Structure formats: C-alpha cells, structure tokens
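Just the one chain here, laid out as structure tokens, in the form predicted on its own.
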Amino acid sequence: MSEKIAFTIDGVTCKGEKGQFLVDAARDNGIYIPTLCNIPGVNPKSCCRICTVYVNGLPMTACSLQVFDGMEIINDTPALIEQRKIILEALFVEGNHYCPFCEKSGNCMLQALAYRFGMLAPRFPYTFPVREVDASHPKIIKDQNRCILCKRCIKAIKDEKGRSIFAYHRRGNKLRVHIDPKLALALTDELAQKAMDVCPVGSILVREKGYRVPIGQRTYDKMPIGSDIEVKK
C-alpha cells in the first residue's frame, strides 16, 4: 500500500502519495500547475519550465519533483505568473505561430496558456524564422514553424521495439525535431493520430484530417485550460 503524505500548496493543505510527481498530486487536489512538455504517465523531462514552483524557498519543476511529507509549495505569486508569461512570450516570438490559420487553434495548449495568463503583445521582438514544412511522410506533416521543442512526441511516439520515431536533430538555434524516415514508414494511422494529439501545438498534423472539429467546438473554446482541474476543489 502506498504511503500517504501531507504537504501545502499556497498555504492549502493537500494529500498525496509518497513518490507521486507534484504536478499530478496537485491535480488530484484540484490545483492546476501549468505544463507544456509534461504527459501524464510518461517520464518527465522538464523541458519547458512553465511548471516551475517554489519548494521550501527553492525553484523546482513540478513535473519532475516527487512530493514528500511536509513540503511547502508556492505556485501562485505575481513573480511566478510573470515568469510563466515570459516563457510563453519567448515561445511565441521564437517561432511562427499564426493562430487564426492554425489547424490546432482551440486545441493548442500554447494558445490556451496565453489566454489564461492574459498575454497580449509579447515584450520581445518577433524573430520570424525561416523554417521548413516537412510534408515528405505518407501520414503526417511536420511544421517546424510551430514546433516548441517540448519533446512530447519524442517521449511518447515509439514503434513496437520501443524506438523513438521523432528525435532531436542539430543543436543551438538550429535544433529541430525530425522524423526518422525509415521508422516513419511503419507509422500506423493510430500512432499518427497519437502524435498529433500529444503535440501541444500544431506542429504535427495528420494528413487529410484538417478542421474536422469546427472552431468554437474545440477543447479550449469551451473552457480555459486548467479549469477542469480546478472544478475539483
């Protein structure tokens, strides 16, 4: 039987299981800690840093930190909100995100977090990078303009032998997530759909499935991101 523990988030007493990741334990207690790169059930990589909180006075990522008895967590302060807005704004200006024309609009976590944190015009200049759209694969399209390098597809999309179909390629400002051309040939319809679903933005799209759910009826058109967790309080 798992060991039950108690901790606090913003002064609220919460309960969880020893070894549980903080972002999951917070969710079970009706408290939303925003993430972009985290996938429940998949080992965390702490790529996006949106989930950074303060634990006993130190900054830590909630997706990779396991809860322990007596933890004192700060999740909601003006400084943390500002830090999250800075990360979001940096992600927007670093790529080419044109929400009105994106198939993922309304289902996009980056867009939904921008709404949640009241992002208007970014404080940073747009870089307008020139990046390719890889349409060479039979089942999916990879738009590098929208990729935020969160690693979700690398962690979650694997073939029957456990090999990652997506991988980082190059380094620095030339870093990209590419598709292994040989493994991609074995991509099933189900795995292609899963790749599109785990992508938090519109960088991975299944061919010939665009706009099947009308604008206005998509996930975050109906409720702000995180509100489904907060209603548990």
Second form
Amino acid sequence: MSEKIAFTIDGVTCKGEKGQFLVDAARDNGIYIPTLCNIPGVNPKSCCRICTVYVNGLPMTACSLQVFDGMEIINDTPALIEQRKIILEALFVEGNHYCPFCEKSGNCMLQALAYRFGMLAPRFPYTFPVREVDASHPKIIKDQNRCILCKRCIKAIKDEKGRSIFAYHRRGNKLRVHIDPKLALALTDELAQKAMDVCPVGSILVREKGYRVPIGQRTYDKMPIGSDIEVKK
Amino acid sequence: MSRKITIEPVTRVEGHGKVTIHIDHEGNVTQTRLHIVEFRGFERFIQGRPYWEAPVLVERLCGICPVSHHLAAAKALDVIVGAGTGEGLTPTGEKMRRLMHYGQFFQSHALHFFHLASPDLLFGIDADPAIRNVIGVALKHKDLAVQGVLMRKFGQEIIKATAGKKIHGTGAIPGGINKNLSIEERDSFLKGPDPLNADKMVEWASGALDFFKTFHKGHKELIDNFSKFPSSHLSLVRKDGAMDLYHGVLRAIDSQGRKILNDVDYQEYTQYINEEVRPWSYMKFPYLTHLGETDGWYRVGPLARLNTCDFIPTPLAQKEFELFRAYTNGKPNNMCMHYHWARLIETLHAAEMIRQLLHDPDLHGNNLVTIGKKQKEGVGLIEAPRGTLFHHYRINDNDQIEMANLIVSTTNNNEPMNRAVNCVATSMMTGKKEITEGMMNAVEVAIRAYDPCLSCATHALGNMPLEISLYDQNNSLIDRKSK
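The structure above corresponds to the form predicted on its own; please give the structure of the form predicted in complex with the partner chain next.
Next comes the full complex, this chain leading.
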C-alpha cells in the first residue's frame, strides 16, 4: 500500500500518495489545477507552464512535481490567474486560432481555458504567422496554424514498435510538429482518431470527419473546463 | 451647376453600400450607381482549407442568413463526397436541412418586413427619420413590432434545434446532417407556450399578409408604380414547377413570361450564367450568357420566385399566390414594391412548411449521412431569402479547396438594384432645385425592397450618418451637408 501524505492547497488540507503528481493529487481532492500539455499516464514535460503554482513560496509546474508531506501550495490567486491568462494570450497571438470555424471548438482545451480565465482580447499584438496546412497524409491533416507545440502528440502517438509518428522539426520560432510520412502511411483509423483526441487544439484532424459532433454535445459546451473536478470537492 | 449626390451608407439593409447620383446643370439625372464598398475575399482565403470546413467557414459571410451559405456549401460538398444532389441524402438528412432552411426563411423575412421595411410603409417615405425606424414602429404599432420580434425568435429557435446555434451553427455536414430532431424539440415547436408555436406563426404570417394587402388597397400608386420596370426573373423550382426553396432545377423567364432558361441542372450553371466586372464596384454583374451582358440580367428573390414557379405546395400560401398572380393576369409581376407582397407570401409558406415538417417522423431518424464515390467538383444551389445563391467548389488530391466561386443573391440582383436607383432618382430628382431627405430615402426604399445583403453582417440602429456632397462641373466640391 502506498504511503499517504498530507499537504495544503490554498490553505485546504489535502491527502495524497507519495510519488503522485501534484495535478493528479489535487484532482483527487476536488481541486483543479489547469493543464494544457499534460496527459494523465504519460510522463510530464512542463512545456506550457499553465499549471505553475507556488510551492512553499517557489514557482513550480504542478504536472511534473510529485507531492510530499507538508507541502504548502498556492494555486488560486489573482496573480497566478493573471499569469495563466498571459500564457494563454501569448499562445493565441503566436498562432492563427480562428475558433469560429475550428472543428475542435467546444472540445478545445485552449479555448476552454481562455473562457475559464476570462480572456477577452490578448494584450499582445497578433503575429499572424504564415503557416501551411499539411494535408499530404492519408488519414490525418496537420493544420500548423493551430499547433501550440505542446508535444502531446509526440509523446502519446506511437506505432506498434513504439516509434513516434510526430516529431519536432527545426528550432526557435521555426519549430514545428511534423508527421513522419512513412509512419503516417501505417496509421490505423483508431490511432488517427487518438491523435486528434490527444491534440488539445484543432491542429490534428481526422480526414473527412469534421463537425460530426453537434454543438451542445461537445465537452465544454455545458460546463467550463475543470468544473468536473471541482464538483467532487 | 451639375451636382453629385452621395447617399452613404444606405440604411436599413444588411451591409454597407452607397449611392451616387450625378445631376447635370439642367437638372437631369445623368448617372446613378449603387456602390458596394466592402470587400470580403472569401473565395480566396478559403483556398487551402480542408473541404469539409467550407459550410462553417463561408457562413461567416452573413449574420442574417448564415444558414443559406451553410446549406449551399453543404449541398456543393454533397456532390464532392458522392452523395449527389437533393435526393441523394437520407430522408432525415434532407428534411432536417429543409427545416433549418425554412426556419431561416421565416426569421429573415420577418426581420426584413417588420424591422427594415415597415417603417417606410407605416410612416411614409417622407416621414421624419426620427420616427421612421424600428423604434418608431415599436412605439406606435406595438403589436406589429412584438409579432416581428417573436416571429424572428421562432425561426431562430428552429435554426438552433437543427444547426446547434441560432447563428453560425454546424448542423449540415457533407452528405447530410449531424443531428436529428428530438421528440422534445418537436413538441416545443408544435405545442410550445403561446405564442411560440407553429400554429401561431402561421396565423401571424397570414395577419402580416392581410396587413400588407390592406395597405396596398390604400396606397396603390406607391405600391404598383414605384420603381417599376420590366425584367427577366430567375430561381430554383421543383421539377414539377412547384416553388421549392431548398432544391430543384434552374428556371428563368423574361418579362413576358417566356422561359429563357428551361429547368436546367444547376450543376452546369457555368454554361448558362456569366459575370461581368465593372470598375466602380466590388460586386459583379451576373447575366444569362446566351442573352449577353446587356440583355441577360435578371431579378432574383421573392418576386422572381413567385414569377417563375407554377404553384406553391402549401394550401394557404397557394391561395395567396393565386391572388398575386391574378393581379397581373398571370403575367410576370415587375412591380418593385411587390417584392414585399411576395416576401410575405413566402413567409406564410415557410410557416406552413415548418408546421408540416414538424409532423414528419423522418426528422427523428438516425441515418444521418450518405457517402459515395468522391468527386473533385461540386455546385450547391439554394434559394436564400434574398434570392438564388450559387456555391461552387473544386478540391485537390489532398482534400483541400482549390477553387471557390460564390454568386450570392444580392450579386444576382446587382443590375436590378442599380436600375431601381436610376428609376427613382430620375423620376423624383429631375429638375428639382432642392434634394430633400425624403427623396434620398425614396432611393433607399427601392433598394430595400430587394432586401439586399450588401456585404453581410453589418447592422446599425439609431442615428446613421448621411452625407450629401455637391460638386460643380469641374467636379470640385462646393457644398457638403451631413446628419
């Protein structure tokens, strides 16, 4: 049986298990710490920093931090909310995110977080980068306009030999997630759908399946992101 | 002294346009133009997008009739995904789309008549602009204004139930629809709290028509002779000649009623329709190719639809249609203000169609999408509230849109609207020393009859700016007045 530990989040006493990541432990206690790049069950990478909290006074990413006894965590303060908004706004202006016609609208974590944190308009100027739509693969389309480089597809989508179908390509502001053209040929329908589902935005699309889920039946149509966790509180 | 009069913006229409009228030193109107001064560029910037995004992308053209663009694009993509046209869809797919479309017609026509057009009829073309608006209607004719609001609401609720949202929904997908209608949704429309149910909508649509006919009796000169000129008319009709706003074949008649386009397949529209570009407008001028640029222009919209069809397949609207046709002894009706009459008959038809469709069990089916052999190109045609709407797409081997051509309803009416402006300006302004606000509104009344959507989604309420500029024969500005 794993060792039980106690810690506080915003002054609320919580219980967890040793070795548990903070976002997971918080979730078990009915407290939502927002994440974007994190996927439960896959090693965290702390790419997006949206889950940054203060632990005993120091900023740390909750997705990659394991809980320990006596931790004092600050998660919900105006300053942290503002910091998360800044990250979201930076992600929006850095790409071309046209939510109104995006297939992922309503299922998009980026959009849902923007709603949750009350993002109305970004404080930064839009960059309107020129990015291509890579539609050369038989099962999926990669719309680089919407990619936030979160690495979820790289970490989660592997072929039967464990090889990554997606990979980073180039560096700096030219960094892109590309699809291995040979491995993409062997993508099954299930894996293509998983790639689309694992993408937190609408950057990976399964061909010819757009808009099959009606408005009103999408993940965040009825409840804001994180509220499913908070109802357990 | 020659003068140039500018009416900018044209108000109580969708979008932004302006009118210029040139008057020579003898007071004769020498040139009139309706300018469309906005540029949208949808045909270009959707290139490269995955084809299935088109219905959701292009509906952003308009906030009033997005459903029309949504469905026209979806119909074009039906062809591309191998579902064919019209009959190729499942019964649920086709009927849900029809319900969405008739909901759209109902709300759009109600909006136009009650909110945009009725102030001119209720208060007069020359009335003080301070009261000649929708607020004036609400203050002086509360029942009419409330009916207009609730009729629009009912139509919008139908759209929401079929497309997911009242504006810019995603219901229609290539090959069908993404949801059916639940029994609860059906019951809310059939048995909803008074007045928001289908029976009341039919009753109110009939009442609006009665209101117009009564007004017509008292104002025959205005309604029959204002901006009247002969023209050809074009619309979809069902294969048996019935009015069909969702699907059919393309028919055009000339001003005498002779068929000049005889029920042709709209997939081949490029054989029959061409577009002329003029340097002073962002909007093109379509024409029937075989008649040429000078004679091939035509009208679309409610008046054209009632002129081209043989009958209306719902009983109450059919009775009204018979009265309408009898008024011109069966000949095509070329009276501009009769657009309003025709529009209200269509409003009644839409209400009847909604009620009829709501009783159809096919709406609750689960077979929603048809997919067949992929095609590279497809054309979607639909009768939008403002007239015939063409969407044409070609895709590449990677499923990306390679070419798009949209001929929207107002584009089809471009030449008639320009002629209407000329007709009113010539008759009302020739020889006049002073151009009054009423004269300028008369020009707008003629444009408004067509219910144009000049660039879509630009709406304003209240104190609209209006500017008049006077120029001398050297085109130098000598005076400018604005309000």
